[in-house]
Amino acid sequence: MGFEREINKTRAYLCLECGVCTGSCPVSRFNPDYSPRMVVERALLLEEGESIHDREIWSCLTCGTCDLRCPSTVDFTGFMRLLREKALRVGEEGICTHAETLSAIASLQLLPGFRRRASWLGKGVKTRKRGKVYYFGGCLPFLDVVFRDIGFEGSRIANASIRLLNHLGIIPAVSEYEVCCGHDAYWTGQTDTARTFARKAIEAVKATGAEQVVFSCPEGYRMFKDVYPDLVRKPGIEPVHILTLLAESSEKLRFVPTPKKKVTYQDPCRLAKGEDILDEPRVLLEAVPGLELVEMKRAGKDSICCGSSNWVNCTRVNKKIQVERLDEAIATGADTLITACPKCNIHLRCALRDGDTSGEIEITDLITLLADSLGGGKRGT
């Protein structure tokens, strides 16, 4: 059997059949041939051939849901992943999206010489080129350049992020020749480009003499804290994500009062699910005067996902399971749906342009919205 390593890490042999992981799966909610726990049977009894060149291994959105609810804490998603990783090496992958650019984009950040220009950061934030705090602002830049279109602005969340680190007293430092985490090289199987992509991740952050990295953006904060570790080394700088950092300092800040109107709240996977990051967002979204906010029949960890990831695979399946998210949203009667991952928004963006949801919804970035509540800026992103 070719599958010894991946079965023992993930613990796979653990697996008692119950079918949990597939009734809790959203891919296996609209797509009958889909199982995690198929996967790994498959797996186990077929030969090694047929499994890696089974399609449906591409189908998983890494959500976590069914390693949180398996009564034999097998790592589903994590022999997901080394599955893609060994069939990446016989000439499979998955479909990639938007006609490749958004892995081309990453691609070109591992080219030697490469650098960003500072003006993505945008105006009115103070930043410097070294100090104890960095603001890792990850892909966001790159990000605007495809998704312009469904009014989604990256580069938004990034000057949003710094705008209330420098409410709270803190100018961050930031880095020209920062690249992508390479959390979705990492969870396509692209383990040595993920690697290279921390290695040079971590050596631009630390070039500026940081102690401590603030994230946006839920992927990179993961990786930072949870993959590095086991894929390169402890990166010897403490990770925080920017919601942790501003509910833990929330008396510092000063909202002003907003027009009332009802917000709900989408958890993303890798903050909920993955690192236990609930109450944070719910904390600062009631700090702000005028909102008040109301839950979808799903919250927490047991929230829907937002239906894509990785840019691998979007097909009618990923679409329905975001269109089942955005009708949870109308159904509450909120004005807006409240993201704190740039997927997320630009998912639910997608999915809402085609019009196929029970009704409409505005969807607005926590951050920018919280950095907006401030006062002195324009609303939503």
The other form holds:
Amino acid sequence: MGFEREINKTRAYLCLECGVCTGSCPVSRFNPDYSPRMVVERALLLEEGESIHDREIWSCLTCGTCDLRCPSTVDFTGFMRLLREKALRVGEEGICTHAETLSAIASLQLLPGFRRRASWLGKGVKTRKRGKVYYFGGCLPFLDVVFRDIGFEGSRIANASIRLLNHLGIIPAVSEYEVCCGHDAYWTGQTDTARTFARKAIEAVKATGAEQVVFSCPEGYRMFKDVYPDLVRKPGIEPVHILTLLAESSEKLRFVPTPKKKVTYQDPCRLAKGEDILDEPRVLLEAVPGLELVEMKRAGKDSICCGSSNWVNCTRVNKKIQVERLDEAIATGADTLITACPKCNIHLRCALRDGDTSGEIEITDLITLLADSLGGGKRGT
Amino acid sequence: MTAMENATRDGFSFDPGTTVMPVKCAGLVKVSFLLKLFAKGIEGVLVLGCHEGDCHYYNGSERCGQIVEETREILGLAGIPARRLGFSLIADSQGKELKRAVTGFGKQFKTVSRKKAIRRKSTAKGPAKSSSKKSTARSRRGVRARNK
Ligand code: SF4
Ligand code: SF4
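So the form predicted on its own is up there; where is the form predicted together with its partner chain?
Below is the entire complex, every chain and molecule, led by the chain shown above.
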């Protein structure tokens, strides 16, 4: 068998060919050429030295729906990642979205002596160079430049996170030596690159003397929490997602009433399916007076991915997934769709702008909304 | 005849540390392409395009200007001085202009490196280290040019 290591590592040998994965997969729904079941089957039949040669292996969103539903507990996303790792070795790769800008930004961060500017920090926020709590903003300021045309404001999310932490009495450390968490490199099979990012990121955070690292990005959080221990070592720093932190101390948060609004919430795959962070965002939304939360038909662990991931393979199929999801949000009657992942925000904004949806809906980031609803706090930045 | 040919006919030659990368139209230059050059350790990139309004494909030079701006912003966030990415629009007949743009951009580099070297020397406590020698070495520059 050509894929023995991958099959053993991800328990793909347990596959029953039941097809639950394909039935659950948002990509298979719109792309008949893509079937996770078939990917597993074909890999099982390959001989030593053979490669899978299938461009569809880059279509998987790594959303994890199949992982959750597989009766044989096959780690399909892990399997896909290893297949990609193998494909890269024979010179096959996914088609990068946004003319590769995002992966180029990541590669800049591997330059020796890389030191980012903290120019994105707003005036009202308090940070420090060293401290017990670190705030990991990740790529947010960079995303600002690339997605300004669709109205995405990454730095605002980062500043809002720090404002919320400040509100809880925490002045987080930030570092100019912080690098990309390596999420996209990892999921596109560039394991060595991801490892380098992991080492650098851990080093940057550790250098500030932090014992806890707070994330506003679901992907960075998941990397630190679940991937780094396997990839390099246990970071030795406790990763915590800001929504958990906020929900735990929700009695300390004083939200001012906002104009009456119906909102619906898009669960990010990395938080909902990967980390069970399901109640926290809902508790927080309900804590803001004036907001009424209505759920989409598929919510929580059953929610649908925002339709594109790791900045590869964004096709008509991905647009269809996004439009369907937006229509689902619009059907709830909500005025605003709340996202908690910068990528969900970007992808859904992009699809909304195309105008193929059944109506209009506003898209707002949860953390920005919470920070803007704080009593006495400054708005904007 | 292109500005490049004009300039070379007049006896202009590029600094040996320079690589010229012709592209079909300045508007085809991508942010990722420029960023990747920096990620490879190239010290500076000068993007040259046709005069605004002269574009064979309608708005290549304008588009290129936007791309350079966007790239500069990203470089700035990544702690790489935006001036390391140059941008000039030069018409076919302006061989001299091209020469001026290229040498001007290059000089700015050497000055930067020399300044750094001086600063390093003056702050060094002991005898000059070998590292200061490295910083006075000529900067590696990538120059990309496009003219019809
Ligand atoms: S759901 Fe699991 S067992 Fe069923 S076909 Fe997919 S991988 Fe195989
Ligand atoms: S991870 Fe998501 S996109 Fe990939 S095969 Fe599973 S359900 Fe489909």
